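Let's start with one chain on its own, the form predicted alone, as structure tokens.
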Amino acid sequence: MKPAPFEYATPTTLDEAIALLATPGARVIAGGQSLLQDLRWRRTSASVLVDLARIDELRGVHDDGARVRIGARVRHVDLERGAVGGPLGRLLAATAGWIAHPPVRSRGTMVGSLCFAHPSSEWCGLAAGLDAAVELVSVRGRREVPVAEFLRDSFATTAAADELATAVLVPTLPDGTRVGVVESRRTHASYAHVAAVAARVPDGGSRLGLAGAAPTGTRAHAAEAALARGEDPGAAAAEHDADPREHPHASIPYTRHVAGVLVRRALQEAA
């Protein structure tokens, strides 16, 4: 199957695609590692495609200390080879190992995969877990948004359709923290049926989040309370944290029984 006709933009500066994005139908794409694969089976349509590939100055990750800015165009790749630096580029990196295969890492970005929303999304897990947010710039202005805000549903988010997210802020990592990322998947380039991410802080706290456990990526407080009170954390997680959906591969109760122990595995694996 092909795509239904679409225009073509490639914009050069920020304030050309912002202008384009005011096009009914118009849709942005910078990997297109998910976007493309939805068009050519019909599953969405686009009057026009803006192309971010041109914009230098989406390009690139500033930290300022408190926290770090990943731009739309910065890669998996990127991120899987050290672009991020400190505890938190160390999570970066072992959750960009974990995306599909090299060839898809190669091309899709963190923040294209934090629009197009998936529910096992390793990205938007993470995100949620470490209380990050999304920049979003339109012809009103620019706007930041938490991730638990910005991630509405799966496959959907609260952006407005001419905004365009132009970065994900990330807090830091304290140096000491000891992260963990494991995932359940039927393939080795399957979408995760489960992924937990952990980072545990020198003080003894604790930030986990799950994706495949929910509509969307999620922070899990209920295994962090438990943990800061020696309970099972993998154990609250399952019946608080998880909210699944029945799919063909897998039932409600055995999706929470996963996600309890993929956080007691993240954990392990932080410690």
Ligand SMILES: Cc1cc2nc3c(=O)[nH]c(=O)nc-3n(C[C@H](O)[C@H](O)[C@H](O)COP(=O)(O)OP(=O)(O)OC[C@H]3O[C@@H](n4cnc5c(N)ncnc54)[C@H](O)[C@@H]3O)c2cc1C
Second form
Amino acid sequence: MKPAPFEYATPTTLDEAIALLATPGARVIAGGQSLLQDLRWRRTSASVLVDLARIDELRGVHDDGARVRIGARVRHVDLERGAVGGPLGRLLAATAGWIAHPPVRSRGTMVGSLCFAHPSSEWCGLAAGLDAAVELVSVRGRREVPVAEFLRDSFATTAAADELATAVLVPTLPDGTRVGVVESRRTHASYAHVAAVAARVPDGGSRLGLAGAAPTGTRAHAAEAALARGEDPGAAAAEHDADPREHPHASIPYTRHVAGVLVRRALQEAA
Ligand SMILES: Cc1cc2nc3c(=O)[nH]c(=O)nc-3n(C[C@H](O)[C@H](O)[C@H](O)COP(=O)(O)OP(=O)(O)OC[C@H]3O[C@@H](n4cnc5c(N)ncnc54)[C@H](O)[C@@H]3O)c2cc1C
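Alright, leaving the form predicted alone aside, put up the form predicted in complex with the ligand.
Full complex below, order starting with the chain above.
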């Protein structure tokens, strides 16, 4: 099927882009890796596509010591190749390597994944697990929204239609943090069934993120607390953190079970 007709704009500044996004029906296009499929299948439409490809302000990463700011044009492959340093960079690189396959990783963006809000998106699980925030800009101004609030439901965020996500702000991890990422998936061309992301911080306070175990990426609070008490984090994740929906290939109890197993494995990998 072909997409319904749309206009195409290539602004070179952020101000120009947000002015265009004030047009009813305007949509951002980042890597196009999810949006183009949706347009082609007419699951969505756009009056004008606002391409971010020429806006230099949205490029690159910036580490201020407390948080790493990852711009809206940073692609999965940039993170896979080590655009961010330290333990957080290792976690981002390990996570990126699980996403789809190289052609998708060379165009798709981390911020675009958060905006698309696929329930099994690795970036949604990681960003929720680390309490990251999304920066949103529109003609009304700039605001920062915690990822837990930003991800409203599967394929739904709390961003307004005219807001551009300029960056994701991810808290850095202390030196000595060890990281692990594991998934259950059928093929590399499909999304994960469940993914678990772990960061074991040296003096306690491990962080755990889950994707595919609930309608949105989630931080596994119960598993973190169980780990701190010396109890089984997998059992806590399966019982309390996972909140799965029925899946064509997996029942709800099975998805809960897998979430628990993957939390244990991600922690083992980090150990
Ligand atoms: C075969 C295949 C396999 C895949 N497997 C995986 C996988 O295993 N794991 C995974 O996480 N993803 C997977 N993906 C999706 C891929 O990671 C996309 O790159 C990701 O969804 C983000 O898309 P994008 O950056 O290309 O954004 P686009 O496709 O351009 O946009 C996606 C949506 O987000 C909106 N958007 C994008 N950027 C912004 C912004 N800055 N501000 C506001 N709105 C914005 C768009 O308007 C659109 O609604 C797969 C895709 C394909 C084609």
